[in-house]
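One chain comes next, on its own, written out as structure tokens in the form predicted on its own.
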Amino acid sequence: MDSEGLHLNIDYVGSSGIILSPEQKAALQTSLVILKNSGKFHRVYFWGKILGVKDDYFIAQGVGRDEMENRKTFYSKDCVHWGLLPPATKAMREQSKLAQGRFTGDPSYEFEHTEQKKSEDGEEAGEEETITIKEEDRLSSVIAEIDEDVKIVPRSAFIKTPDGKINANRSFEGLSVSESAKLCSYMHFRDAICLQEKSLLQKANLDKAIDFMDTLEEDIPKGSWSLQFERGSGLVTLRSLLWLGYVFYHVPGTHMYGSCYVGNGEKNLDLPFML
């Protein structure tokens, strides 16, 4: 969500447990804005918070006017100083897997993880290869897979400029009542997978200033989203199921969204079997 709001935001995915205390919010206001003039950056936004045995992460993002590629991470333990995460390649994300159980909260210890050798052959050799996996880089991973999973945004809300370069949609004015009760009405605010595969007839219909993000009934396992009207019809917040603690909120009618996550990192890798 927005840091320019956050003491007003955070209150829209309060009834979903995401709280934070009034030191919080006063030290979040202060650091963010500090973050983003240091950093020049366009927008910064309080993306969420990981939970550690130890110490809490606090998460932010700063985005510069091409908010899909230009994208920095932050983690800070006392909501005052932040650190730079480093970007998580695809090796370093399949290695963080390896890791299991809770994160601590030091960002310098180190997860190690034991596996027999292979020979030629694919037989496995008597010897064992110990690979050490750090918490910052898994933090990176974690972090960078909950934002291609499930980071979502209302739809026209971005725009695709015929250079290629995405930006927030000044006309976007949110979305009607109607349209926000449907799920065809949010995008996965990454680059499309499942739009390659549609056939032309399908995309017929599509608007290619608006439409270039994969929907999520399009989302594999269905059921994975749970939508719900909150304040009659004044607030509508979807939360993901696949990653326990992500909330979006939006208010029709208005250009008002946002989206947090506060959980312990873990992927819920039996969703198929309890749907």
Given for the second form:
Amino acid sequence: MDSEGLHLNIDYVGSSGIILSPEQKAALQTSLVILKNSGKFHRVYFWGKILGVKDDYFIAQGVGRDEMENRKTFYSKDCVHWGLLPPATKAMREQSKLAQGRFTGDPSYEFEHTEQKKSEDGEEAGEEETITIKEEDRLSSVIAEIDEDVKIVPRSAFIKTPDGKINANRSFEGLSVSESAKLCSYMHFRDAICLQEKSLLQKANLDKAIDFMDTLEEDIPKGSWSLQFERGSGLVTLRSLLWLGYVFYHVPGTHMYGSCYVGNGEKNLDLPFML
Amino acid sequence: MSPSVVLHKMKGESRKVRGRSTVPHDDSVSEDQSNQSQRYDDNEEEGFRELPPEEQRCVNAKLFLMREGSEVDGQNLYNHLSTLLTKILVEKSDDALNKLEDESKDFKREKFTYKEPFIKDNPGRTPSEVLAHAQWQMMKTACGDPKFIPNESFDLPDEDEEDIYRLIPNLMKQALFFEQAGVGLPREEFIRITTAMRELVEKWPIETLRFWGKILGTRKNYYVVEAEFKDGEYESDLSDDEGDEDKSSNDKIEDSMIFDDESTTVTDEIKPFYKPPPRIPCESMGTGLNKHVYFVCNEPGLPWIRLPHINPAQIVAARKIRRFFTGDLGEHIVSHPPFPGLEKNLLRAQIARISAATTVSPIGYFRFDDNEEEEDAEESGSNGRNTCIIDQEFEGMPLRDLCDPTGQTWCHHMQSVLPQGRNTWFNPMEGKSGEGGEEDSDEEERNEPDEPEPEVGPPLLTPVSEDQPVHDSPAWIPRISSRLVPEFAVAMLQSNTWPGSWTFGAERGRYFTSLYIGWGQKNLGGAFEPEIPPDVMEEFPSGPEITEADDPSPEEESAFKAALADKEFDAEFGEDQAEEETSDVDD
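Requested next: the structure of the form predicted together with the partner chain (the form predicted on its own having been shown above).
In what comes next, the whole complex appears, and the chain from above leads the way.
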């Protein structure tokens, strides 16, 4: 969610139980402006909140003109002081999946994961290997995973210029009510995975400047998104069932949209059972 | 008609003015016109007769011009041209040729009529309008007629008067405290919910009312309100007695099918010993898990629906499955193990579990009733006390104590749910002996192992620090709501077992309440493991009568026969031999 107008836009996700206390709103309004200036970002987004045992982490992201590249993630415990998170590498992400349990709230905490290494002969006496995962790394990996899995934008909100840059579409007027009821009007904000596998016939109908991302229709399992209209048809809310706590909102007919994550930072692996 | 009349006159003129042709294409025709028109006058009364070729052409031309145009609005070329020429000749302007097309277009435009009827269909109401109407209706009834006289004082409700609307909790105060902690719903929603609750107090005999929370679903959401009925009002509650009866008849049918089915080739001595597990009856209305009645609606403004009572089988099944709610109360639940009910039963079961696990209060707010009579104490003896009352002398505790990270200052004031699915233990043996029932019941009882041990849950008013932790994290997370203004902050208690359940304590612990906003799922700590199907049932007890034996092979059979023959031979021969021997000995 854009930091400008945060105190107004946070109302849109309120029906999912996401609200900010007045104190947090006040602190965010000032500290995000400072963050934008000091980091020389084109825009700063309030990404959301990851709840921990002792404390919660507030996450913000700053982006340059090209929104898909150069994303820097910051975290804070009190909305006043922000710290830069290290970017998540593949190795870091693999390791972080081993850490279980909730975030503690202490960025220097280390999760321990013990693995029994069996020797090649299959003997029972194996070596115990303890892998430590720092909470900061785990935080960064979880945020990167959430962004890759569930961050969505409406179709035609972003345009790919012929030289490959992705810019916000200034003349985006919003989806109509009927369009916003369909899952294919929303796209994952990441490099396309399923797009290359499409047949030429399907690709013929796509507009290269707009349809350069995967739509939600190809998500597996089907039904992992809950699309609801609030206020009659005045607001459309998409909630992810894979990462419980991710909420995307859009006001049909206007260019207002945004998303927020407030949750434990745990992927819902039981999703196939629950549908 | 006037244009053609004019033309007729003009035709007359042309008779006198020679060389002036009214029919545009053929000069030869116009010359003959004068002669032929005379002839017409003569022969009018004769009727139809064949026309000479020039006249034929003239009539054809006129008919072509008079043909109806493609638009069905009375426009034809003849009229259009006659109007045009009339206008030109009347105006007699010098610029007539230049303006010819423009004037032609103007005429056409004037003649254009709108085909569609002016009465349009009313476009159907959009969903926002439907919802807005429902909510507006609700607000209209609540606020009454508008008063336009500014100085007249409003009818404020008298403080001492018994007003049913006083039962509605002060949700705005709660909203304020929840918002300070960054939890809950936007304040406008709380107002709508408060207004919607008026309908509940008007219709039902309610004693206490509480906004329980919001459960999110995949298609629609549920707003849940918890209510307690006045004493004696529970009997008027119809709920699902029909559902229970159906279930019991189903069980009976199953049992009879096993025992009385004559198509099976089972001898009388051998009977399968499958016995369905005993049905544990639900607690009577007004007690235990059924003490509270829950109402749900999809949006405030839409009518409230009462959730049915809970029975233990549903709770036991709800523990074993993990499902999202869809938002339709009548949705079927397809799961393993099969859930005995529809989505409204699952919803009720989850609400019951969440309430039992997460209703907490500061220690000291509730206490056991010391004046309880002895009989009551004996009845509830093995389970511990069932009820607690508000301690009037509770002095409150400072904020630092309320936010104690170990959680020792908060305690449960609602009984937990036993593994059986009820609040109080029900002994299935007692139920059995009472039944006259089937013939085999006596036999089964003899084979029954020892009486099952009564299940005991943690006693009421235990501190929350005693709750089972989830994996490595504690079950409850207390926190203070504000960093910038800690002097006036409130204490927040967040549940880890049921993520989404929040409780706050303010005013030194004297004002507190809980709220649930979430998906209705428990935090399992690890992955969900569905129940494995049970072992395949052994139909008959193994014994010598029914164990299969292989048929003997021919060699074995002949060997057996030979052995048998030998034995007989030996038996005979042995006697003779014995006689001989004895006789030998004598000699």
